[in-house]
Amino acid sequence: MFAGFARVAAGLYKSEQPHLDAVLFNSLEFLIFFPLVVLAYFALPYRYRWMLLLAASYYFYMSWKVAYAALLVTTTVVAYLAALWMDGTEDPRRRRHYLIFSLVVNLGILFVFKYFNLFADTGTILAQSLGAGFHFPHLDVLLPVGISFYTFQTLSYSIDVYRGERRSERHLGIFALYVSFFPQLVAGPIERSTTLLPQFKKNFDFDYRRVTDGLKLMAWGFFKKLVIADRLGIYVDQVYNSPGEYSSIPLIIATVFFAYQIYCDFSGYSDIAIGAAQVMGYDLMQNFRQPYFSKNIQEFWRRWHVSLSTWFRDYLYIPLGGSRTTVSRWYLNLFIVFVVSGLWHGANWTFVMWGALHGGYLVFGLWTRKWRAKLASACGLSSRPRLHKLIQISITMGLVLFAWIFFRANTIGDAFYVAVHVFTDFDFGADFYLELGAYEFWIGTVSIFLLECVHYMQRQVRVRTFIAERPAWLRWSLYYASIMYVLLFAEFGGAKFIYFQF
């Protein structure tokens, strides 16, 4: 197993080139690879539709790197197999050393490849402080794109079985399928196994409704994505890779840009993973619900990638005893998920920082709980609801910026630099634009504005369905403004979405 893993790591070194074009979804590629997927899937009998699938779904994960496929299999395989001999035996004990075999396995994988760098780096930045001269190794290689979104996949597979929550899966096609579906393969969502598989054996016939809103949802996430994020991005990766370079104005902007950022990034992809899957019949979960209008930190985390934050309720706080326990160990639950969280997405200390700033905002927040709802009566905001609701959002979205910048930054040193310097360092006169211009710098800006003008709207109606119903003269008006608004305004440029590097 371990020449296996040699032999796979061998082929992921950061000096080889992959093999392919990579079939991202805002690349002419997938403008292509989708159309003709689509076009055969409905084309084929039912029988044969998971083959197209499979084949198209490693295609498209090869695309970016051969070896990459894998460690796809080794998952898939490790996990199929763990699964079997579960249900194959009523004894606790074997029952449990196979899912152990499953989750070592590949949360083995995940560490070599993901955080044996960070590990080795940290410890032999321990050892020289101690005096002792050891150097840990360093693997020189690639992090497989959406390594953790398919491991945790898995795991939560592997778990159901073990729990009686679901059986086995005996086809191992099908379930292949599952673990490497293309639209959400890597970056989510993260489906449960007992959602999506059975949704691969079903027939969905062609349905023009159903096409067209998954049509309308890819749109709405290239909208995020080509218009807002990446035009960001060029604001964002200018100040936050030369932090020291700027006073607090820039520093300020780049933290509010990168959190529109980082939302349009990942939100675009899920709508357009969504909108994909929805054209073929399937529906995978939404996985963001307007965060930014939240009023406390657990809400926003209630609304923020949502298939990440159940997965670590239900398969980390409820087994560490969620709240059903002391109030000290509660507090102590929850800052465990979000530091574990904080890691799930980056092999850095910066995510760490990141993710215990969420734990202590939500543990600050319940412990305060009574005293602020006192405080917010006295101030007679209990009979202002609509100002007492605008005050928690500004706080919250106050609270989820600052932490944005640990997440941003580069380095730990870079972040406290930025955390400092953005209530310090004001220069009104400094020119604010910077490289990306004014006239780029106002489309973000209005089109900012106009994501939050839908986003209150979704607050109150389904958009597609309001759309729907109106006139068809300002039903194809609005579908023709929208199109040429991102033909006119996107940054073409095929840049990465960001949580491929998780």
The other form holds:
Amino acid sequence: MFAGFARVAAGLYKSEQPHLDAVLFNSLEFLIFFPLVVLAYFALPYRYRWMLLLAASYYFYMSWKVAYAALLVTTTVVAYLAALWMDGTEDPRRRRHYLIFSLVVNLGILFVFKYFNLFADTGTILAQSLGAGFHFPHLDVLLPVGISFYTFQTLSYSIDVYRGERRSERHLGIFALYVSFFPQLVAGPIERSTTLLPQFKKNFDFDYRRVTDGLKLMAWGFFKKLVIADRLGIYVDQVYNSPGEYSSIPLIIATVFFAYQIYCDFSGYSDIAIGAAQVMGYDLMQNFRQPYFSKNIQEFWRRWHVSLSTWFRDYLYIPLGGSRTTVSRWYLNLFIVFVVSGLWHGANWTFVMWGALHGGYLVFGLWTRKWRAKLASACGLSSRPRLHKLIQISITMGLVLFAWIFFRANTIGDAFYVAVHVFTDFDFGADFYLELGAYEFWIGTVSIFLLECVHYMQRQVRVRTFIAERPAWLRWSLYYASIMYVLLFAEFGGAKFIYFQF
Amino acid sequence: MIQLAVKSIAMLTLIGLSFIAITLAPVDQGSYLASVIDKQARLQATESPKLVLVGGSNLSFGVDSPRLERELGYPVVNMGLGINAGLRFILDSVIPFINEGDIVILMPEYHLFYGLYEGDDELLDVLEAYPPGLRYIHSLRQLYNIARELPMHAKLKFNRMLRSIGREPDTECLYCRKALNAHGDLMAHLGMKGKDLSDMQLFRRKISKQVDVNAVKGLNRFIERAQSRGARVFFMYASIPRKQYGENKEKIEAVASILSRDLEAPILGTPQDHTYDLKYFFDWIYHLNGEGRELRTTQIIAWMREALKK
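In place of the form predicted on its own, output the structure of the form predicted in complex with its partner chain.
Expanding to the full complex; the earlier chain stays at the top.
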């Protein structure tokens, strides 16, 4: 038994590389895995389906690295037992102890695997700068894929049971499936137990409309990921891996491209996840609502990574006091939430900086809300709502783009370099296609344009319904053209989804 | 579910047909692999006795055929192309044109003994440039490789076609048909500055764990048929840098051990005899630069003079 634990522990070390043939959504393996799971799912009697999905989910996760499953099992068992114990007692003190047990174990795992090295390395640097020859230990552990997602999903369950918002789940298998459900396991959406868990007890029959809608959503996700995100990523990586070699124009283009890369990568993943779940009958929450059309930062956060924003709202912002407190404390609460949100994204001070920037934007926006309204009125913008809206969207986009610099930069130093040089180092003669080349550059740009056209259309009508109402020949031509576009212009380099690392 | 299956099959068929149509669309005949057309034409037109060099791109880059011709007194056909076409195709496309009095030097790269016997993605490129090559496809494995590569091939071809709209053809390309001379030797790299190969691995891609015995059997089949037609066949190892030889000695010597035991043709030299300093290589482990090419041609001439005396 000890040898078994030792093997699992050894497997979590960095030197043990993850499998190259992991079942990524954008891999050939997934094209085989998913139809097989769906076929088996509808072929099986209802009562056995949870077993199939649980086995498929663990297989999906273990395809990265078998040892990762040990953490998933630990998280599952701890949250399951803690909830059962909380439900089994009326004593508030004991209930709190069980909640703390669940939080400490789950956040402890997250801390050790994700944040320990950040704080240890920073501590070492600080100690050295103060003249102390002290080194904090550095753990040679591999960051388990999607750990922040399933940890937060599990935490929400424990807190909901503690608050009495739901009863504990007695069925360990169903609960394990809630934690590990493969479509959203590694990059969300972060689902609430109150919405997802009950769905695992429902019996879904094959529904043609629902299945085809799910498949269409998946295809849209593949377009975003394979055609846009992975193509733009080539340009972004080249510039951001050595920003000192580039002048303003490539830095600006790389930053704009990164904004679309991360949006298409992450919302593409969410679309594939939501679509895949929908094929089997499950509804996952919408995670993105065209965030780059936001008129202010507050709205941006109601449209970007909605499942995380609402998680922080419910489990951090409101417990801190939310807005029902003094103005200064309200602003502080907002700022804290955004700094923590930045840290959630990655163990690097660049992410903390990104979160702090957004927190700062939000606080500043609230603080100046009345003055800005007066200014708009004085400029006559109040009587020209379209122009006003366009200006608001442009300013918000500018602020978001500036913050993305900190999110993408490899170091704080690089981030400041880019942040300064985008405004100062103009060289209009510089080649801006870089290694991506003119052809790929324009394919990427045209694809962004198509994406925004669809987004614009989505604001007017429900696109799927709009297409469904067209004649069959037009529908089929559109589906055919869309699939061919994705297949012919996709980047099949097998790039991972950015949010897996979070 | 049946409705969905029928519609899915219909859409997949439509997409499949589109990809086949792209693959069958006329192709640019100026690529490096399209030089197979000229090489085949020379092979078929050159009268016996002739000297035929058979292998992958190590031959294109690393041999001065006109010099071989002058020194050895045989017209030379350099059939070296690319390893990804597979040893089977390389051999099968040459054997029908080997006749009495011909001399064949086999110089396959080590990759061809580690999983590339039946070819890979380049096989489809070669066939696209040279459709008569289809008659040299003899195994289901080769057909499977072609079918597997077809979607990606069509995608790349479509993008190439789109990219070339309104553009003048590249006049100074390295990997193109016109970069080769009439004998089949690449000329464009002569005098060009190469890459630093000191960190390059010999086997970058996944290779089979063991030496592929089919490769040895395939060579012996070729040798037997050539000898039965009155030709003489010799084997030489491909040229690689000493550094990479040292790093991959075990794998290379495993090939040598099996060949020295089973190959039915004289082997000229050991793998180590065919290694050179890194400075003689151009852009890949098997690709010699101008200086390396001269050195190797001198060695081949010396080896062959000795061998032909016997």
